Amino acid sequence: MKVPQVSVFLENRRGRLHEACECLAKANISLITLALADTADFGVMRFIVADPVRATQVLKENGYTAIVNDVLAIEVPDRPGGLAEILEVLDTGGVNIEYIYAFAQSTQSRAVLVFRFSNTDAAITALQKAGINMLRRVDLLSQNA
């Protein structure tokens, strides 16, 4: 049920996010989904693919700090308020998100988001307490076949 993500820390400059995806591209590592947040100083690209601990140790020897952690995919209902139900259950189970993004594909009418909290074991119980759905890393990989 945990997927695990891949965090790379980047400089804020020109041509620094396509070094590390071309680092990543020579190893014929393929980007599943991401992210990218920036401050003023530095970014940090978050994604998930096949094999996340040789993509970390790609970047590492390119130079790159980058670490893996844990995130989950939760199928969220593509309609109006589909967010704002699976939002409900993780305030009401006490849960803390720290960030979300959205997943390139979707599975049937659901859309489907990867969230990082404060505490995935309780974002788990929350929202399987609640029968919502949470697509394991070999479901993620599948759909991107």
The other form holds:
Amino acid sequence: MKVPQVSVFLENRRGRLHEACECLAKANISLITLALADTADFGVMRFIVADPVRATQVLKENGYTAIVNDVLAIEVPDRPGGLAEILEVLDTGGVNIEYIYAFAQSTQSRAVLVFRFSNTDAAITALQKAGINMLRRVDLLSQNA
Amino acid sequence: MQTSTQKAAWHDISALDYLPSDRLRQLQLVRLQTLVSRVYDNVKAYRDRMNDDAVKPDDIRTLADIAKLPFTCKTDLRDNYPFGLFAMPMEKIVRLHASSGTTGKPIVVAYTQNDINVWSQVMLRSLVAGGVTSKDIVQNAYGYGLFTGGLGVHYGAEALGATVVPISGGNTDRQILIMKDFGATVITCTPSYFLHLIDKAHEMGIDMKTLKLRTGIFGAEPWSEPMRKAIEDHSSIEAFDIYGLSEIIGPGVSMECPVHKGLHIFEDHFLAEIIDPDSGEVLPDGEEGEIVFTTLTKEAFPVLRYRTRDISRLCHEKCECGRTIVRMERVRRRSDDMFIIRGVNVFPSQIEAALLEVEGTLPHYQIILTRDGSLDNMTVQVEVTEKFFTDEVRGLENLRRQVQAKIESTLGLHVTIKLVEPKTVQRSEGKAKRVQDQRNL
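Since the structure above is the form predicted on its own, I would like to see how the form predicted together with its partner chain looks, so please show that one next.
The next block holds the full complex; its first chain is the one shown before.
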């Protein structure tokens, strides 16, 4: 259920994102999805890859600060109110969302959002009870294969 | 009398640390009188200054009469570059050392064979105070060369009979391998370099706590109590502060004992005073001020009342360790490490304390001073390490704000905290360069 996500600290300077991506590319690591959060001074690049441990290792060797933590990839009904329903489930379950970003998709018509929770286990329980589909890591990987 | 958990180390030469105070004062007075005559006769610059102040060697009748003598400042040493203040002909001089000379010309200091012997002895007494014995393996990571640190420690450790690994500074990977493979029990280096060694060992997958290292003797730059804690938390060593400066002799002017309540000054060789840095007036015991030294026994390069710019205080009470020699409070700041921004005196140690308090560990940091029009700005660059990195921007922002609030409440002025990537701040293999002043004052 839980999908490991890599996060990297980046200074908000010209070319830093490029350099980080380049060192992943050189190690032949392909990004399945990616999102950026930034402030005036710094940013955090978050991404999902097939082998997060190796990606983290490669980044560290290149002098970046990188960590791995778990997120959930949740299937959202692709119609008005689809997201609202899921948020209600989480709200009722008392689960806090840290952030959300959309999963980059190549073909499928359904929507997948990546959620980061302060308490991932509580979120899983609430979502399972409501019968909401969470994608497994393998689903994400095969989708983009 | 021993209060430390460490077994007391002893060496016959250390007996001088326990002299009854009246005998010590007598010895100091005789040595001071001899020194003043010798300096007056042999060094023109001192003779001229004493004549200007109408002081003659015969005027020194008590130890308190030292206040009649002129001070010596760093500029006096520089003005007499290179050999102007030597009190012995070159044929009697066996060694020269020089300061790094960060501003202008270096300062050259000289030693006769007897000076080298005295230096070895005070270093030996320092090591003994730190519990080092002839059974120890001392990895000496102070720089060897013109800098006094390396050779000073080296001769003292050899005189004690310890095994010296003269690795010098730098080459961090090798330092760690040797530390591990040789089973070094004592490390001597600057405290900031030791923090660097801890980081590097961690990167190499070596836990400092598993090594045989049990004692660290750190000096050559001011450091703080939180830094001692950080060092001791990340290794299994007891960290000792050693103090010295090349103008006086090098390392071994004073040293902590296991009680860790100040540094014992080897005052049978170095007479200490605390003065008001503005008026030059001698301050009573216990008051904070600039520490001033007179070298009682130096032959080649004696100095009268040398102004160190180091802020400290003296305590003449007998120490719990039994030593009778005077203690100086550890120097947490040098007046020349200090910078003034918008009229506020700031010491890097204050920034360090704030970082340690918020993050629980000391990250690499650097203070950058800039001037925008007529307004001075202070930015502290803090490297983001795995220990406190989080994928949530809010968490990082919180951390930044906490550090900022802590520093602002300490200093009462605005500071910008900038989180930067690892290895942004220049690494030091010797003294840490904490402040970058880009203001072109």
